[in-house]
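In structure tokens, the next block holds one chain alone, the form predicted alone.
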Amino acid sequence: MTQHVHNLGEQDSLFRQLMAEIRDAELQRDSMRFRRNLERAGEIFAYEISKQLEYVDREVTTPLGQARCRVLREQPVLANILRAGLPLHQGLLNYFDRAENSFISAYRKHEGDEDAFEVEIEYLSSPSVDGKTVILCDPMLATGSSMVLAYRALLERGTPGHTHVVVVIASTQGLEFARANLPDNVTFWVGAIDNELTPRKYIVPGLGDAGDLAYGAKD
């Protein structure tokens, strides 16, 4: 199986307008709107991912008879990297509303040099993911380290049958790192790919710090 990258921003659609709002520094001043826009992005990603999942026939009783419908064979497990991933996760959950959920805490650990850091995982809450479809989301894929470590943390709960990685904006470097360090049965879904990283590993032009914009600055 070969990894695939789906860039929803490559074609004109309302998703491109949504991305413009998410990036807009003026609109970002309204944190509620920023959170809602990330949530809306998650809903669009969920719909697109749903086209690649497995379905089965089901008989549904209507007020006037029986209808044969196609429904998901099984629900995915939705996983996100705290805290910035929460609004995006909620958008996915709005559509996969019967899904199980995983939460992973990752942070940048700085020691001395402000530009140098290591990503550490300090918390995992998850059901078994063994053999299941996992949708792992985080708004930004900068270096790719957080996503790779989050995936490896999930392996404590089993080996997914397939994983869909969802990010709003990826850097070229981060996407390459993630693809090189994640298995073949991973599909990447991105809203945009930017080419530049600052010395502190923020994506340029990017959108800034998604966690701070959604929930306020941290110390």
Second form
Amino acid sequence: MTQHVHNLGEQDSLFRQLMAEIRDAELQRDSMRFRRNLERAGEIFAYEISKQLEYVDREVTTPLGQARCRVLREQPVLANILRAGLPLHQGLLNYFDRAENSFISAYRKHEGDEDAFEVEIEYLSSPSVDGKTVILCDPMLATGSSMVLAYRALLERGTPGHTHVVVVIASTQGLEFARANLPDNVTFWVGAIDNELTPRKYIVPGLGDAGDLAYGAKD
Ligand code: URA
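Starting from the form predicted alone shown above, please give the structure in the form predicted in complex with uracil.
Time for the whole complex; same chain goes first.
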């Protein structure tokens, strides 16, 4: 495993304050603020990832002359796992504002045993990702299986040149699983790594159910 893992929560910055808000059960009662905070996290991830992308020279005409500028060689493809990934995706898109977009639905299908589930991929909407830089996001990496299955679903649209996986909170176990089951040309960007998973595979202390907090409970 040679993938890099960048943990933005490792040092003091405004990102840490944002993580405190995102985790705070009291503040989470304001679902608009919760969605917006995930979006703001996506914006910060986008900026950090942008430092690792390729740039080319561009001469830009200003009202007073010519400026030599540097611009992205190409826009990434942004991909998210529905539905919890949507606010984080929007934050990434605010910065990579000409990106193409992919949507993958993954859900936990519980059968019989309350705690046991299989992750099922039901829907993929994506342009070709062949040879492109992909940024694949989901706020929570609990077991890691949705992320791995979502990545494999994207392979139906080609093989990415490089993939950045963006996660707000990862469990230690989920990160290990994803690293072991995704190729070497994947870079991980996380906001925090928590050690514990409940029997129902929720991250502890985590933040709760990101999809429900952003969009309401489901049947
Ligand atoms: N999905 C969530 O929304 N929260 C978790 O803790 C784990 C998976």
